[in-house]
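Here's a solo chain for you in C-alpha cells, the form predicted alone.
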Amino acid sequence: MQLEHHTALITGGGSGIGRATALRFAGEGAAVAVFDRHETAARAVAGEIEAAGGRAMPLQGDVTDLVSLEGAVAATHERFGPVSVLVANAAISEGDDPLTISEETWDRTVNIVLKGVFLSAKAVLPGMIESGRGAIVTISSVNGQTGIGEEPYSAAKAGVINLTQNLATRYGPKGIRANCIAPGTVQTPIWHERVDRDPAVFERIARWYPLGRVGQPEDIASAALFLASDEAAWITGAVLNVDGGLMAGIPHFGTELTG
C-alpha cells in the first residue's frame, strides 16, 4: 500500500486523469477528496471507492477561487486529517488560433490550467509546511514543451512546468516534493466531442506514437502514484514525460527524411 497513511487532494477528479488517479490512490491505500466543478462526477467517483471499501469524499469547487480551495482543504482535514498530497489536475481546453480567440478564451483557459495549479498549491502549502512532509503533482502537457497549436492551453501548459520547478526549490527545504507529469494524448472525456465527429481521430494520431498508442488515464495515474509514494522521495522538480515516446523524437519525420 504505497500511500497509506496519506490524504490526497485531486483537483479535477470527477472524471479523466483525476478520475483515474483518484481510483488509483485509493487502491493504494489514500484517503480521497475528489474535488471537481461538477458535483455529481466528485460524488460518483467517490461512489465507486468507497463502493470499493476506499475512503473518499466528493468537494465541489472551481480552482480559479482560492476560498474555494482553502474550504476543501480545510474539509479535507477535517474529514482524514491533513493533506500530504495534491494532484493539480483541472484543465480545460478552448480556442487555438490566437487571430481568432477572443480575450475572454485565453484568459478562462490560463486562469483554470494555470492559476489553478497555483491556487491549489497555495491552498494546501501551509498545512504541508506544518507537516513537514507533503508531495505536489502537476499535471503539464507535451503541448507545454513544443509548438503543436492550442496556444492558450499550451503556454498555460508551459507555465505549470515552471511554476512546479519553483514550488520544488522553494519548498524542498520545508520537506515538500513538487514534480510535473507531461502527458501525451490521453483518451479521455473531453475528445468525446470530437470522436463523434472524426471517429478515427485516435488511429491516425498513434502512427506519431513510438508505442503506437495514445495514452489511457491510467497510464497518468501510475505516474503520479509513483511521483507521490515514498518511492519517489529523493525526486523533485522533475518534469516526468508519459507520452509514448512522441517527444522523443518524430520517427515519421526521419522516415520522409531518408525515404
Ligand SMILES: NC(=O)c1ccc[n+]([C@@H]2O[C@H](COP(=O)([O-])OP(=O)(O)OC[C@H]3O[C@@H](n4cnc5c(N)ncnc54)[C@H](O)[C@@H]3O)[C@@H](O)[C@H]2O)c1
Second form
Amino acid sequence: MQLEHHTALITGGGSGIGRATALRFAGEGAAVAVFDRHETAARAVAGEIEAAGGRAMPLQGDVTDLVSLEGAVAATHERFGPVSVLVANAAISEGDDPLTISEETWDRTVNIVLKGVFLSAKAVLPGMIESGRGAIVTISSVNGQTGIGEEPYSAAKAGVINLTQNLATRYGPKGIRANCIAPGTVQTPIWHERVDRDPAVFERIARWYPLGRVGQPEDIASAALFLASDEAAWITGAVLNVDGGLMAGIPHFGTELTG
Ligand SMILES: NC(=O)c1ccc[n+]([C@@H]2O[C@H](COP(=O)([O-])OP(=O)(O)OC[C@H]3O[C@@H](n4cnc5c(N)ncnc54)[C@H](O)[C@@H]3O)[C@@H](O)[C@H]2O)c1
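Please supply the corresponding structure for the form predicted in complex with this ligand (the preceding block corresponds to the form predicted alone).
And the full complex, kicking off with our chain again.
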C-alpha cells in the first residue's frame, strides 16, 4: 500500500487519466476526493472506488474557480484529513492555428489548462504547509515541450511545466514536492470528437511511437502513483515523459540523414 495515510485530491477525476489515477490511488490505500466539473462523472468514479472497498468522495467544481477549489479542500479535510496529494489533471483541449482561433478560445483554454493548475495548487498549499508534507503532481503534455500545434493548449502546458518547477523550488523547504508528467497520446474521452471525425487517428499516430502504441490512462496513473509516493521522496521539479518514447528523438530525421 504505497499511499496509506494519504488523502489525494484529483482534479478532472471523473474521466480518462484522472479516473484511472483515482482508482489506482484508492487501491494503494489513499482516500480520494474526485473533483470534476461534471458531477455525475465524479459520483460514478467515487462510487466505483467505494464498490471496490476504497474510500472516496465526489466533489463538483471548476478549476477556474478558487472558491470551489477551497471548498473542496475543506470538505476533503473534514471527511478524510488534510490533503497530502494533489493531482492537477483537469484540462480541455481546444484551438489550433492562431490565425483562425478566437481570443475567447485562447482565453478559455489557457484559463482551464494553466490557471487551473495555479488555483488548484493555491487551494492545497496552505494545508500542506501546515502539515509539513505534500506531493503535487501536475499533468502537462508532450505538446508543452515542442511545436506540434494546438497552440493555446500547448502554450498553457508549457506554462504548467514552469509553474511546477517554481512550486518545487519555492515549497521544497516546506516539505512539499512538485513534479510534472508529460504524457503522449493517451486513449481517453478527450479524443472522442476527433475519433468520431477520424476513426483511424490512433492507428496512424501509433506509428510515431517507438513503443508501437498509444498510451492507456493506466500508464499515466502508474507514473502519478510513483511521483506521489514516498518512493519519489527525493524527486522534485522533475518532468517525466510518459510517452512511449515519442520525445526521445526524431527517427524519420535520422533515416533522412543516413539515407
Ligand atoms: N489524452 C491524451 O492524449 C493526453 C495527452 C497529454 C496530456 N493529457 C492531459 O491529461 C489530463 C487528463 O486528460 P484526459 O485525456 O483524461 O481527458 P478527459 O477529457 O477524459 O478528462 C478530463 C476531465 O477534466 C474535467 N474538467 C475539464 N475542465 C474542467 C474544469 N474547468 N474544472 C474541473 N474539471 C474539469 C472533465 O470534466 C473531465 O472529466 C489533461 O490535463 C490533459 O491535457 C492528455
